[in-house]
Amino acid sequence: MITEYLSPPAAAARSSGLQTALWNVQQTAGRLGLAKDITRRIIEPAEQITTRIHPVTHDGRMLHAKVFLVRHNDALGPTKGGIRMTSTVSLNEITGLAMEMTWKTSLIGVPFGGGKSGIRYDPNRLKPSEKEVLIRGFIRGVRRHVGPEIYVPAPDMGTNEQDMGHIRDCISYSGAVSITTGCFVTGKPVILGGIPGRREATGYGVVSTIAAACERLDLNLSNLRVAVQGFGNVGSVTASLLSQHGATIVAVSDISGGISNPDGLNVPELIEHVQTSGNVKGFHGGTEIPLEEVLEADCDVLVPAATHSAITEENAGRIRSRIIAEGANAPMTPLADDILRQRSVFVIPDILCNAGGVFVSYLEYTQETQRDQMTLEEVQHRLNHRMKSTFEMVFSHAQKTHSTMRQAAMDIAVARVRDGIIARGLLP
């Protein structure tokens, strides 16, 4: 049971991302007041799956991976959530981030529940064709456990609108039609009914949250000084558009490294160096510094968009920024988050902070189940409105309440679910 897992916040400070999203559950129950036996059906997931796959490439070579797949609560709709692929991801990692979209989606305020899944396998073995096969034995595997009702995967770690696409084929083919009836997954390429801006809605949905923030705080975007920790989809978009907005980026990090520039990092010219090398390690345009070290940069604003728990009670206290965007999921461990509101830097809390994504993905949901078509100029506005309502909501109830961000959202989304729970009524 899920229950196995609950730790003390002590444990939970150095733990996964499981361990974090149950510790902050808890403590959000807590403060709800939520009788025990609704806690329990809140945290426990609705259903985790473990299957193995076993695709045969071109070559006739086999290939072997476990696969896993957790729908946490479908109170307020279908499941949703991205399909990681990496060589170490876990029963325990797909459960902590399936529950954390449970609470992302009903914040944002879109029509789904939190489901998440995961390929034990490293994409960067494969060939094209031969993750092709990978992801078509994938979507064949766990067949029966997604559907527009159901649940509605996404791209996430380690896989991309490309993969969408074979999936959305698979399943179409499977079916014998040209286009399946209702929408089976989302971020696939335009062209397959995929939306305009979905690559970059997360992104786009943190620098809407950090610019929301500084209109509260009284801070001019133009000239806050950013430091992003992991260089991917998230973070690579994220400091575009806020170099774009004339804020100035100091420091970068992926998982070869850091590099860092106080006058400010081109842009542009070091995401050209990322594509054209595969890392931010040998940038002309600043210095290299070990890769932690951009986590305690000098800056205004820090957005790790990396892994969870990244920032423990061991460097929290050596962090610098005045604002945190949390682009990734559970970047920083229960007792850190601690020691950050102690000092009083603002924290945008991950449900919040990096739902741009999955609300772009509702677009896409809807405008595929209507046969609809929508320009990026649009998505764009409704993503914007979106994210800044939802931060002026959560900021608004942090006040009245004298609660952080993370607790303001928290308890704003898991009431949410708890009101899904017994508006539907307990029984079967």
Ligand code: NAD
Contents of the next structure:
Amino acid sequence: MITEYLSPPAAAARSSGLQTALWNVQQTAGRLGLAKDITRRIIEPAEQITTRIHPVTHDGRMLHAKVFLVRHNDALGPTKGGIRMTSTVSLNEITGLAMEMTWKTSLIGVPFGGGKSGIRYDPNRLKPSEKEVLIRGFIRGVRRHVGPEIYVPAPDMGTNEQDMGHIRDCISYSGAVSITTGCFVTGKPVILGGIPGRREATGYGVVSTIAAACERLDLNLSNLRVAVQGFGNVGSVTASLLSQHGATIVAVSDISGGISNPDGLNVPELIEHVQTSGNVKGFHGGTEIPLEEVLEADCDVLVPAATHSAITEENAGRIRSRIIAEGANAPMTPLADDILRQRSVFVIPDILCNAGGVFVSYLEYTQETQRDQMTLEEVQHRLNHRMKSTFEMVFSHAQKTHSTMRQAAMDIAVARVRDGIIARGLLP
Ligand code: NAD
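Could you give the coordinates for the form predicted in complex with nicotinamide-adenine-dinucleotide, as opposed to the form predicted on its own above?
Full assembly next; the chain just shown is listed first.
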């Protein structure tokens, strides 16, 4: 396994999220001049679990799902990362995402490590009651790997606030208590100890970083023309907030297809359409386009907010935006990254751009641990401040070292993890 980790073939650097994560960390280790032992200590996941669950639905049907949980690195704190539920999720994908979480928590400066979990099942094939059974089955299956000091899950693709509520209930129910000591899961409904603004936090943070980039690049947020790939939690909140700031949302896609309107899509109406019909297809306020064309829309800012490897060396040359704000994790392959760097596209890297979710999860964690309650205003103020100050730190480092925003963000994040490992005395 480790040799595979230490030498990703250059050609493979264009495909999976794990390969992208490996490529990025190896480049960083080279720039930081890390010794082989410490590079290996930083790259290898602490724990990788694959298990199978077979929960039974209320009408007597057995569901079969493979589940994965990876704790990548806990040098800076308990591992943190969402639960992805898709029909294709794999151990490799979860390992790459857990590794990204290690850098993200480190960069945004919260005392967590990186983790992630996955349930291989198409959530669109489940009725709400069946999804609840699957989520409870998942938590039963991985229970001993979940806890405030071990791994604290949250929502990711295919899971949401309601699912986190069921996890919260499942854990306190198993201990026959109403509340738990410490925070076992974030992104819960507010009524169960969740925090106001968590659902919107990632999109809110994406917008904070776009605003910070506009200040640096001398652009006006309200004049921006924006295209958004993926219209789930992150994509829809980002589009909604940007349009509230006066930006024009010219194209949007989800798994059902793309929709465009050069004069601007009416985002509240589009959200309502998605809530009633399930996806963007059929929206009357724009023209239907193939979903991959959204990435190539004529715009100032492109927000990939769907899945990994959407931008490859094949389509990178056709991207027309000046800024790419990575709402999704690893939406761009290393070869695409290189092409865009040569074309001077300003990329706000995922570990910075979409870190708002984990930052507010940290606020939820501290709130629950201290039995405190924060208001939406406090949460948004702290989130905006942290996103902007982290953007500035990365921007200055990039300027000083003549590197890209991704290289600067990775250098800071990986160096902090290294320092944590050294401070703990975990090296020979
Ligand atoms: P979600 O499940 O709410 O939404 C995903 C959206 O992407 C859906 O609209 C889906 O139809 C669309 N989609 C899937 N494949 C597509 C394709 N090929 N082309 C166009 N659209 C496609 O998920 P989410 O929580 O919004 O997460 C989106 C991305 O953001 C993921 O990469 C996730 O890891 C990342 N992220 C999410 C959070 C969070 O707090 N939810 C935090 C950090 C990063």
